[in-house]
Amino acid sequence: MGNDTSYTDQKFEQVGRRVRRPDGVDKVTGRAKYGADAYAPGQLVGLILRSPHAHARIKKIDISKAEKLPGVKAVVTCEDLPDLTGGNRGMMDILENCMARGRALYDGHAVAAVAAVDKTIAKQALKLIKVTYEKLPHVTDVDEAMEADAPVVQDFVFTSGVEPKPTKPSNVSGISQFGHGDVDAGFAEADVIVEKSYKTEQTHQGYIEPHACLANMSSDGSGELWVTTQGHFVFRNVCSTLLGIDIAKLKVTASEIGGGFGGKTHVWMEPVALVLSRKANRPVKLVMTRDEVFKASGPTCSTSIDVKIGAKKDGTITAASASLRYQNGAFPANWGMIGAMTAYACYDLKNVKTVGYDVLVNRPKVAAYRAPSAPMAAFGVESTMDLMAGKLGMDPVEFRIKNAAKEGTRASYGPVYGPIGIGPTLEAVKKHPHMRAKLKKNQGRGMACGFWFNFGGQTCTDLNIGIDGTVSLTVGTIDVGGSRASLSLIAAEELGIDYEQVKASVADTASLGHNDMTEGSRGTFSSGMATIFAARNAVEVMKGRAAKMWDIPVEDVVWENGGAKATGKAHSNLPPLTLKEIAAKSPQTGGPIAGHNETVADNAGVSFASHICDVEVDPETGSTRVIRYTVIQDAGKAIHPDYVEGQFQGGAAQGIGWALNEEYIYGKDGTLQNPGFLDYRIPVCSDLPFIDTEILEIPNPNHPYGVRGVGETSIVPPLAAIGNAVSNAVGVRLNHIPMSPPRILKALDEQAGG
């Protein structure tokens, strides 16, 4: 990687500093622009007709009074959205997704849309679309849809992972399989085996600003599109290769985002705003309304799992087995895939063996939020996990410590660890003060642990510095969770700069080569990385016009506290020169100083987290209070503490929210029952305690700084650390999510005999 300077004994100046963002005084002021603060003149109203059926073939889309009505600028449907994907099936996906073509296959599918001078007409030009719709038989749940009469959502899905290949469409798009050892040896020697099943249900990300964009085609083929999203360059390659579009002739500009998680990694309407804007000639603002938020874009799987381990008397786990059903919407995806890999990857397991189902069903398109699919697996391993401590009598915390993975473990999903930190919060578990706190009547504690690969991927980054001594980071990954300051901090330690010096920007596309999507917690891991080469580069150039300056070879010169030193007796006269003196004589020794890399940013390093939770359940009516929650995760290297520290308060109190009130409900017609969040509650303040971290840094030996990603991890513990902590309240062991007080109550009724 270019880094000659170990990162466990590095000593740092900027990096570890808990310092201002710079993006916090406009949007507390009001000044930053989101998503839906895009304005362009002579600009459109965009709305979407969408499909009131969770199945239907659509036999007949009537827009000609819509077209008609004054006021109108443009409708369009499927067949202005023709298929140029060249048979690429992801693509494929993507175009209907955005547009339904033949079939609506959900309850909110978009089937027709328009661009009108105000909102006012755009709503009357819908009502004028008239659809003839007949309904088909359709599916909702993921067990049902794996049954053999269920009806088929996509008639081209055949099974993949299984030999001989199906000859007949199914639900069922893949079946993916990990592990290794003798399952079934591993279980003949256990002492005690323990086997349970579990369903979690289907969640949204939650973010607080809708999808928005204003999108702006001109008559050469050119277009510009303003979006919140959280990769740019992404969405401009997939509008570019839906629309048949040079890459390079379309520049999309990433608003502020209020609210990822994941949710905002797909295309949803994009393509429609460009096509409503390259028929009406003007330019066209799409923003979503919640109740569309909710029905038509990606909120993450339901499940039903499965989960098998066995044990010796003195703890030691002999196997372990999982059967995961992911329902991934109406097209075909990965997270069955994903939940099997990450079921048992906190363990040290000689014999493991997971199989990972994904399911359609007529739902939405299902979408990344935040470690997808990891939290429903740890859900149903780490309450298992709770169980057979107990049928052991050992502490469970103990119980995980004895089958904790470590450097050299054979992960479940295949690789062999590095230096990995389950183990290290473990350790701090047991010892937080947490652990001794006495509980209450009708309270409980309980923890879980977790876990998250991390990605690396494609990054871009320049580096300039002004002839004042002050540099400009252009980085092309969006920030949503504070990197700009984090990326800040990295770039003045590799200058020997101070923070203040710094400004951070995101780039447009038309202004830096791609740069992958912020997700998989990849945004400081691989920009941190690129932004560290692109300064070590911009260092070699001040070298090279430090020794202009004096006159002397460019191996006599170092860089050392923010300048150039000579070196050798020879040049012991020389004073240094700092970074700022070296930049005011750049017009006179050179140009303009810059620096710049671009990487693939591979060997992401793994993250693990423990989290302990306690709770108090009313018996009478089943409502639950968190009273204590603490977070304690490895972060490789904190880059700037008050972010890390949020990121894991923002995941426990999101998965908070999943574990107790959090679902899509449908009713049997298969249409959404609680688009909004009136009747899907999320947590606000009220509903959490003060969340509690402890930040542990086991450095990943992959990154100059030892940086892992630290957005998503802390996702993954708080569904099974609640469900531990309420099941030990109440007495009953609670395996269905969310744990509403209905849900408990008829738990508390079963156990009671009613």
Given for the second form:
Amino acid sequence: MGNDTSYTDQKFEQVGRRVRRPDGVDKVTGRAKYGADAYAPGQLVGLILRSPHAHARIKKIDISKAEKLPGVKAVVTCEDLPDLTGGNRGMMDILENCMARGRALYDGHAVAAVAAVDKTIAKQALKLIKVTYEKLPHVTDVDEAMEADAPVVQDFVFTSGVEPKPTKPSNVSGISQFGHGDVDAGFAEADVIVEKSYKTEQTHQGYIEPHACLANMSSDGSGELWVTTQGHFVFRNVCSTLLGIDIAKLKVTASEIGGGFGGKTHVWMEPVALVLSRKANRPVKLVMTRDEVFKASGPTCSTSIDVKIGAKKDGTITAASASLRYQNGAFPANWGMIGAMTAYACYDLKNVKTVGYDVLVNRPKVAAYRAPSAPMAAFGVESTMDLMAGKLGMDPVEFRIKNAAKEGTRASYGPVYGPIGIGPTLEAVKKHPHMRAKLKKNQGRGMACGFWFNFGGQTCTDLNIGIDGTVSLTVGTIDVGGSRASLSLIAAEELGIDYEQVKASVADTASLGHNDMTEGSRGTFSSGMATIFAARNAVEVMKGRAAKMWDIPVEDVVWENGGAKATGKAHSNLPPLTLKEIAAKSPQTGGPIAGHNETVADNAGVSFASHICDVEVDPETGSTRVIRYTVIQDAGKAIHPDYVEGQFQGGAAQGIGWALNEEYIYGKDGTLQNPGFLDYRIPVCSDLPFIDTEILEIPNPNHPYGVRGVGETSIVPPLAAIGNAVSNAVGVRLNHIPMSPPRILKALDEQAGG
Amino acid sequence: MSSVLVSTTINGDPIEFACPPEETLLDSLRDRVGLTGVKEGCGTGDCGSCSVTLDGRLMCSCLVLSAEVEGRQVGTVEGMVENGQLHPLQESFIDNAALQCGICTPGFLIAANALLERNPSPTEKEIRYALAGNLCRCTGYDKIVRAVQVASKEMRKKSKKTKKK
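Since the one above is the form predicted alone, can you give the form predicted in complex with its partner chain too?
Whole complex next, starting from this chain.
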């Protein structure tokens, strides 16, 4: 019998409580162990040598001097990482990104690595490696990369999605199209058409913990890897493939993770640590510097986007289109395709067409970054929505409500929506006191909407009941922001016991079946689902044990309020048995009590949010401050409201940084000019106000508790919300993110002059 | 390559270690003394994850050479628990969900404690500016500022009680 995932609308005792997280004390006392906090006897220090050029042929790598330096135990290049991918180009891209093979494709691309007895010697060894480069022409801008005479980044890439199949390699790796209806007819029907082009710059996830791992290969071919990651099972599979290790012989243990936001879903250097360890026959610790994190672990795409919307005088959108060009760094990916899918997902449109272009440039391989691709598309669409509302003389919220998607709407990317939260979040915006607060000179208010798909994926959970009636919950999804607390609440709810009786932990890859990454806002959604079924599984076992203890048929036992109860007149003299009592007798009634679940958690409910933002622009300096911010988002069901609010606030703050400050700046030579937190400025405490939140709960019909993922959508609206607010504050509309002081000053000067 | 011998006091304990003259206090604390609660986020003094106190003053330990702490008092997050009791700031960070991933938390606790020792009843603005040297990428700082506000109230209540006694 399959597990029933449908929503039950039950009353909760545990779910919704703001309990203390199980990893709290460890994290406030310094006991929690992150990627760089593991040590092994005899461990070596690993360091990576990286290309100083944006694009160069590697003519020769001479490691002979480095190898001879006393204290150096291994030096590796791509020669030590042979191609074992069996023609899998995706795997080959990961391998080539870990270590250049004949060509350095971006500033910071790894070319060699060393392992030595200490950091001083390892640094000396790097200096002794002599690399002979021949510089090649490079391209770092997405629009320039699409021009016919642009340097070709990868000669194996031919544009997919076009007929006939191209005969020449191109930087456009793919073109994808979404939509329905007839946009030409729709634009012909429109009374007003607004067209506008936008650019957004490249930003980094900016997790505070750099990538770090401790690799330990044994001479028998087995190995262990301790690593900061969003998905240790996936890392195991990738590293096993690239190094030719049997999956069962590589045990990966996930450390506590110091932030990921998508950036730790990708393998960047772990195979290098493993191969150094294999060559040196000693454990090797490899930790990136912040400079390396910026240069060689994936940021998000920079983009160039054209948006066109047509509407009737009454505010009905008749047609909407967009052309979205996303740069993916030096390796093919489909971020432009995803941008094209999300662009108009908030709206109910008769005629819609989006085209996404995926483009290669000489920049680091792009990684997922929280609702990847959606914020840039939303910046273009939501800015244009405000422009259109202005032209129509309509209130921007009313204009969006009139066109908002609802249950039954066919999404612009294909599927038909079930119950969704875009309408309710917009209605909540209308009612929110923030919308009526007074504004002063140079201040303005903006709002914008956002969408994210959410994801479910492969999940596996164990629940073991101890002899004392406490419960070990073992999950395989990384806890990025409090999910162990949420999952413990869910286990307690199902079993009918108190939260304090449950302790959740994340298993290593040898202790549990495969789990996909913590990505796509899936951690609490999917492990929560598997926890519910594992707990129900354990309850069935306990009902059987109670029946045995009472010597009655199991059909006469029900589970209520954390214990077994005998039903029927014949057993009315039997007092209920608590979970604790059943656990205590388990050695005599059949041994350990456990529940398990393995599932593919399908039907993650889609997620919508609407944000309101007030800014103050200083016309003298062009500096913009966010003075009030409100996030309204549908959570389906908030399991632990503190950490749901935390996701809303954190995503908004990242979006604010992206909108106002953060940007990869490349020089003419194609090298990154600001690889550090001083020049790549993320928001600090004094930059931000309190971020208000309102959690809406529109149950996901495909989760027993109604849960939707909540982690990502909050980064989608801020870019446009702030752009709209700036426009309302000082009358200039910026079409280029970030809206840094020089860009705002330039726009103000042009406004004054023109 | 000759090492320097450093004699110092860390969290009240006398500690001696030898290290290369160019080694930072951050590296010595983590790799030689075993205090891995001190985190490296940038190594350039921009993120505050490696915050410690040096003779009571807030510092980025990545910007201090170990040789400089000879004969001085170093305080890290590991020294905040007294007699097995969490510091009110530590309690408040847990109660108010002021951490998500937690990597920046030790630095924030050290910086917030340095603030409250200097100014027991800071305004929201004073808290925000005092913590502006510590980067957090998860929380948007909202719950961190609230946790410091709650802790400062608790600490003032406690100190009133102690004074009455």
